[in-house]
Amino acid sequence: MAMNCEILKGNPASFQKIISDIPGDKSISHRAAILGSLCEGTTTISQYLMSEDCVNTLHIFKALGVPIDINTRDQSVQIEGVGLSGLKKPSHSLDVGNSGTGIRLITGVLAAQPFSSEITGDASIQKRPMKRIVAPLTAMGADIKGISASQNTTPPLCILPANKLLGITYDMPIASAQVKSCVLLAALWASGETKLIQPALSRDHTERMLRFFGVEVKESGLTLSIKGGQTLMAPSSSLTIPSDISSAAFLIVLALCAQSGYLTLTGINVNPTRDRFLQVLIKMGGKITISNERNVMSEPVADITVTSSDLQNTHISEEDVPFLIDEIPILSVAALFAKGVFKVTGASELRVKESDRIQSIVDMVSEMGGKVVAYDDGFEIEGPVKINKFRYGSGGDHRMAMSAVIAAVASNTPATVENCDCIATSFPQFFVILQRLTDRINVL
């Protein structure tokens, strides 16, 4: 049975809290599991995100013969790396669940192996386009079930034993951290040098972590280059995953839109390819203070204090989208509380996420009684909106489910949000933290 969340009417949202347990970054957790499996030596990871998506990545590498000890209670993982030549043929299909990051990055690893494999995911993943990774991997010499790089294929992907991959120069048609990371991982096994020419910057966690594991990744403007055959070495000390700004985003918007008060969130990843969300909210008039900046695992981390604010809507353009793709749903909630028109353009990528998020945002705002217009590549919301009592079906999209819950709590509106069990794919502590802030949450 699907889990629903009921939000009751009660006292308007007002906080004075410090939150120190935002979970580990999802993107970094995936990459730590992958590189820890491929390195020489033992990698110990703390504050690993024990969400369904990231745990699926661990189980996949266990199926590939990597000894991994998972302690869900204290969110720690110990990985005995097998090196680049130590992966084994799995005995079954590899299931990423709901993870687009998982399937695209792990396919880059599987494409270089001397054994066949199959990788798949849930119903949502089986609709996600994979041509964007099939094209460069095929150019490198991978054989993904004989699929032509011109086909817009979807999972499951059947990957046949690879001959030696060759380094290529790949001019990326879109700015995508998942595509970039897939090719960088495959390039570890490729002969010669692989160059990636990006049309624009995207999240750089893979480059940072490869360097952390001793791999040389050169950067010249928007061009990355990496030589195959380099050895990954386990770090000499335990890794601590920074807290995820994409999870913190929901509580940041809640605090901004609350009637009064503040929240302080500690240890949040403020990587410059991830903090555009904060920049947008500050531009909208959000009172946000960043303090105690430091480095954790080659990633910038800080404490973020957010105070209730009067917001003014803004325009998010195509150049912003690669840095905001996961936060646009919750930004659309902030737009409901802000004055003026909130406009998003150049975001067609939202159509092929866990749901068609443009349509999902339109449905959510409409259910709440707001004015919203959809475009092929974006949408417009006119605020502020007096949110009505609503019932919203998330369609199994975790970020849409959390966005709807936050809108109801911030506006003190009774609501029911359906299919909230999907939230466990990225933020399993969401309701635990929220119930510390308000007694109006009923999980059914």
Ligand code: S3P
Second form
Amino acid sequence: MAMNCEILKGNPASFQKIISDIPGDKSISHRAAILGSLCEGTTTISQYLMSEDCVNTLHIFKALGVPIDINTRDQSVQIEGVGLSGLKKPSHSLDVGNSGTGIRLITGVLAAQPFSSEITGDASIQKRPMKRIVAPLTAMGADIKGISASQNTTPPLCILPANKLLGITYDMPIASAQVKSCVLLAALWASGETKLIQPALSRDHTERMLRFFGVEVKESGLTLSIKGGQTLMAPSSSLTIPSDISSAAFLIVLALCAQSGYLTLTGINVNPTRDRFLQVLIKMGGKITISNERNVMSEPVADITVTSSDLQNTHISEEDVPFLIDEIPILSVAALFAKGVFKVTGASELRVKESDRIQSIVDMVSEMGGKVVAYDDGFEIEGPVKINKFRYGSGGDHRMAMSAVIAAVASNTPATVENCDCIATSFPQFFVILQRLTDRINVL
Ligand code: S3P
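Beyond the form predicted on its own, can we have the form predicted in complex with the ligand?
To see the whole picture, the full complex is given below, headed by that same chain.
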């Protein structure tokens, strides 16, 4: 039976707490699992995100013959890397579950292997567009069974054994870290150099982590170049995954929109390609301070203190979108508490996420009694909204489910959010952390 969350009316939300256990970053965990599998030597990872998505990636590399020891209790993983020529043909279809990052990055690896494989995922994954990776992989010489480069396609993907891939120059039509990473990974096996021309920057964890494993990735403006055949070397010390800013975002908005108080979140990844939503919230009048900045492996990390604030709505446009794409659902919750019009444009990518997030946001805000208008590439919300008692389905989209729960807690509105199981794909500790802040949540 699906798990629902019931939020009761009680005391207005107010906190004064330090939270030091936001789990590891999802994007960085996937990449650590992949590069740890492909390198020479043993990689020990701590604070690996033990969410369904990231654990699926570990299971996939196990199925590809990589010895991996997963310790869910202390969130550590030990991987005996098999090098670039050590993967084995899997005995079954590979299942990424709900993970777009999983399927797009791992297909980049599979496309270069001398064996065939099939990769798929849940009902949501089976609707997500794959032409964006099939086009460059096919140009490199990969063979995705029955699919031409120009064809729209969705999983399952059946990948035929590759002859040697060729380095290409690829002019990316969209700013996507998943596509960029897919091609960078396939390029490890390609002859010669692969060049990627990005239309705009997107999250750069793959480039950072490849360099951390000793691979040279050149960068000139928006163009990345990588030579095939480079050996990946396991890091000499244990690799710690910083806490996920996209998970922290839910608590950041909760603290901002709560009646009073503050929250301090420690050890959060503040990679400049991921922190744009903090800048947007600061521009909206959010009292946010970033302190204790330091580096953890290849990534910047800091502590973030957020104090309850009066917010003013703003406009998010196309150039912001790659840097806050995953935070738009929770920013739309902040918009409900802010004065004025919150407008998002240039964000048609939201239509092809875990759900059609433009439609999901419209449904959520409408259920709460707010005024919202959808565009093809965005939406507009008029704030502030007096949130009514609501029931929201979430459509099995983890970020939508968490956004609705936060809106109810921050506004002290009774609500039911359905299908909360999906939260385990990215933030399994969400309710445990929230229940330390409020006793108004029942998970049924
Ligand atoms: C991710 C990239 C983003 C993001 C996703 C994680 C990644 O997708 O939405 O949740 O880890 O590379 P796109 O690169 O397709 O925009």
